[in-house]
Amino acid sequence: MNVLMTLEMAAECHPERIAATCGERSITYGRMLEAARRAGARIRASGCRHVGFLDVNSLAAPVALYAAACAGLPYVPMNYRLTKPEIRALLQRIAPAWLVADPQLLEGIEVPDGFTVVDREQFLREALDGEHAAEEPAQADPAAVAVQLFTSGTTGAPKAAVLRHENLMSYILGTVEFAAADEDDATLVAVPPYHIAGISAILSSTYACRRMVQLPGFDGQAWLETCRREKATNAFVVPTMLARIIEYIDGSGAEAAMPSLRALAYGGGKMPAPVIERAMQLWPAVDFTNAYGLTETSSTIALLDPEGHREGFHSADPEVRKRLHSVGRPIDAVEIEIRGEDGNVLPAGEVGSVFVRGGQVAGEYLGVGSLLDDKGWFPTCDRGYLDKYGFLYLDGRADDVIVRGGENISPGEIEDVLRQHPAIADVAVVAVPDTEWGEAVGAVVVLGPGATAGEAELRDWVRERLRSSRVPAVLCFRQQLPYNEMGKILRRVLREELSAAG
């Protein structure tokens, strides 16, 4: 199976429903295949090799994702929030291309050589009403790339990141159930085109034949009145968003009740505990889940489930009130196990580097090939354990450990520490220089509202808690940590910033 069939099942299915809304404009499943083949005869007949996306939210987003499915081209989203040579120096990677963009996204940037550029309002003009297309077996083959994602560059130069057509069937065919939703089901699609949470969002609802409802651009209030008025069932948030619709509630009285919610998913980066449970506090009716996946693995491979989030948010033992905080359980389609240093894999309970198998991962990059071993595992650059239920908890990244005079040393196990401190609204440990050790613990605070802590307080709390190679050698005090869009921390800004202040 390639993606395409996704959208043809649906629309065999239902061609009547509601496949996707954006404000006002909405379009059925029948018509966004019929936009699909369309672009896609278009597309393929312009000579171009892939199908870029410069734009937020829109109708646009799935009719373009499936349209290059039609053509049997890539499907590239590009995060606008670059800087303009940024975004141009991604585009003069997918030269020659059709890029479907907003006009204003692309102010001031010279586009390359070989694109045929066409602006959101006329790529669905022309798609939902010009010529026919002749109806034709979808193009593109299973081992074909469906999707180039760039990667986010929080440590580096993004990296092409390459889903071909069959590891993401084989997440959708392992996690959703074909027209399993009902005809007033709605999910709000909050998180960027260019994400794979984004792509995992329209294939997910096509194949379940739920309404999409794009937000073209997220704030707590917008989200807040786009959920009750379209009538939201579902939806999915990284951290930052939900914090941020939790600030919005309480910082202006703003009305939480959400009637229609039934389920909201997050992921995409580490959530704060007093988010969640605050969240659960807001909304508990509502069925929480933490899913845990890479633009690698086509989305999620571990799932925190309701059951998991009410057991640890209710309980009294320590032992399962701390589940909440894992990312729950590896789903069924794909294996994890955690490997130490010499390769071999971990009893539970010890940290090591988590590694992942199964069909929707793909572990594979243009440029460098594939990082799967010769028996299918892919390395996540995730340091984590499993403990004897086997619920995954995350250390950080591998890249991020501090290797202080030949000691390796986790800033989660830190950040946590000092997250337990009443002063502290929000915090980030990354490695600093040091001269005798080669690398000492730095940390980045944030004290909430009106509260005070003094640096030698803060030490001495690590100190109790923790042995004194953990206690921050260069220490100091932000306003705000500075996150991506999916509420991933950019530590490598960090470690500039504190290694210029030491």
Given for the second form:
Amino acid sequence: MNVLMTLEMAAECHPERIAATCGERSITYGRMLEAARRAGARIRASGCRHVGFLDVNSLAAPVALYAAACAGLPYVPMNYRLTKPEIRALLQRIAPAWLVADPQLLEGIEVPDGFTVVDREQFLREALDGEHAAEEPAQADPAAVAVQLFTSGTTGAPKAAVLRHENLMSYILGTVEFAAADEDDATLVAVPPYHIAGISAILSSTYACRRMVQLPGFDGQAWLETCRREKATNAFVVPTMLARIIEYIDGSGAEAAMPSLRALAYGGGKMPAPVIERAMQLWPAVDFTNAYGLTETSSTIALLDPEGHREGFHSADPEVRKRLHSVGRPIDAVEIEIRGEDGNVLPAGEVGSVFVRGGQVAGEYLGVGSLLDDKGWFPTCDRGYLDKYGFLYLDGRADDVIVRGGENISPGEIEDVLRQHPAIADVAVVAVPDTEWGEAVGAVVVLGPGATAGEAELRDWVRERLRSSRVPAVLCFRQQLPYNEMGKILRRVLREELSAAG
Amino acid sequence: MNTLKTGSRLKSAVCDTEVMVVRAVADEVCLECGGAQMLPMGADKPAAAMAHEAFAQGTLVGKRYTDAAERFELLCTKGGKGSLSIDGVVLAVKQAKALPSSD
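Given the form predicted on its own above, produce the structure of the same protein in the form predicted together with its partner chain.
Complete assembly follows, chain above in first position.
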């Protein structure tokens, strides 16, 4: 079992079909398999132990992933937005390695010993136009590491999450039907190559034989124009991307129509209600899917399907309507349960820790080991509950819960209420140290253009809608909130600022 | 008779068929394609062998094949002329449940 099998099968069935398009260039499944074998043979001969990747999306990304699988080595795509010392520290952890990189991203970084560095063009040229490569079917040990991803590392050094061939293939075989795509189908890939959604996009598209259209750098306009030019039928975005696309349309008056687009999936963070509702208004014919997953679970473990979206969007019943803000039901290949603080499974409707089990769940870091319990359950560190219909609702990260005098308070509930205030454009709620309660509620508010609202007014707004313990003890205003490049709020930064201010 | 190991890949001795074991209980069974025992990927094929006519309905790439009790499941990674069978009983194509694309 090896992820290369997805490409072997696609190349066997549809050798002439386009596998990927980036800008003016395209590559077929047949050529991609040849390129991966050729590059894989070179990499194996070099004696390297990892295949690093430090670049934006391009045809080189899928070729490098599959070349690593051919060589039997872990593929390690890295975040090119990190600082130079951070990138150097990651490089040191994967030496000796073959590194496909944009030379500009390596400027000013002293590459450690044991690296073979090739730029994107050289890598592709050598992979595409070399001697004939041996046609050995991939027979790697299913337990070998296929992909290694560094987590964002909110505390201390980034952790290296490992995904084994058996984890990724379990995900693909459990969620994708082989060659299900039509010849004219195309999926627009805008997530960066170092994100788990970037990995699963390559594997899923290849196994479905669906052409990938790669977008090297995201902005709302480029996404829309590429979607139309390439006649994309499917796309995946993180919530921030969808917000930017809608901002671009609403701000510029640009044409919103995307006649070719049939399905838009999103995930990777919490989707703000106004964004998904506006998207469903703009594109009523599009099938929306919300995918919830983690790096450690080889991507999606639950999804809200298009039917769930429409039921929620059109229903008058609040119980069904709120479904639009759930992450849907667990996929068939995994089980999900909610546990309380005592470790016991909680009944429907009660908030606790989300646990998941299944073949795709890796739950493992280098140097730390497996986080699975003896029955195979992985703690996601997300909080949430299952409703009586089996829909999963998330309630933030366990680390973000505010413990005020022994009471657990979820920031999300307070943020949702504050976001409904007409003057508020964006908001984040975090824990602040408090001598009396241990922790108290801190709120950081971004006002809309020209809007005004005082601290007292906003406190009253919360007091009228939630219990008094939810009223922010510390409230401050900011021009904008700090987000990482994938659209996740950097709560740690806000906690530090508020602690220093308080 | 062999036990089948999840994740392992096998090829037909008589046609182009290749499979990967997706699920298997630990029992020893005789996995055949075209009426001849399947081989490890590295093994040499006997020359000029043909699928037995009782086991010649063919396999299709990407399809999953299971026994009636669903104790075994094989993914066809390359199609061929022979049919897959376990202990002489031809395996059936498992119907896939359609999921919306999530990535």
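This structure is a prediction, so every number in the text was calculated from the model and none was measured. Numbering follows the first chain given and starts at 1. Here, rigid core means the biggest group of C-alpha atoms that superpose within 1.5 Å across both forms.
Undergrad: Could you tell me whether the Cα atom of A456 shifts by at least 2 Å between the two forms after core superposition?
TA: The answer is no, as the C-alpha of A456 shifts between the two forms by less than 2 Å after core alignment.
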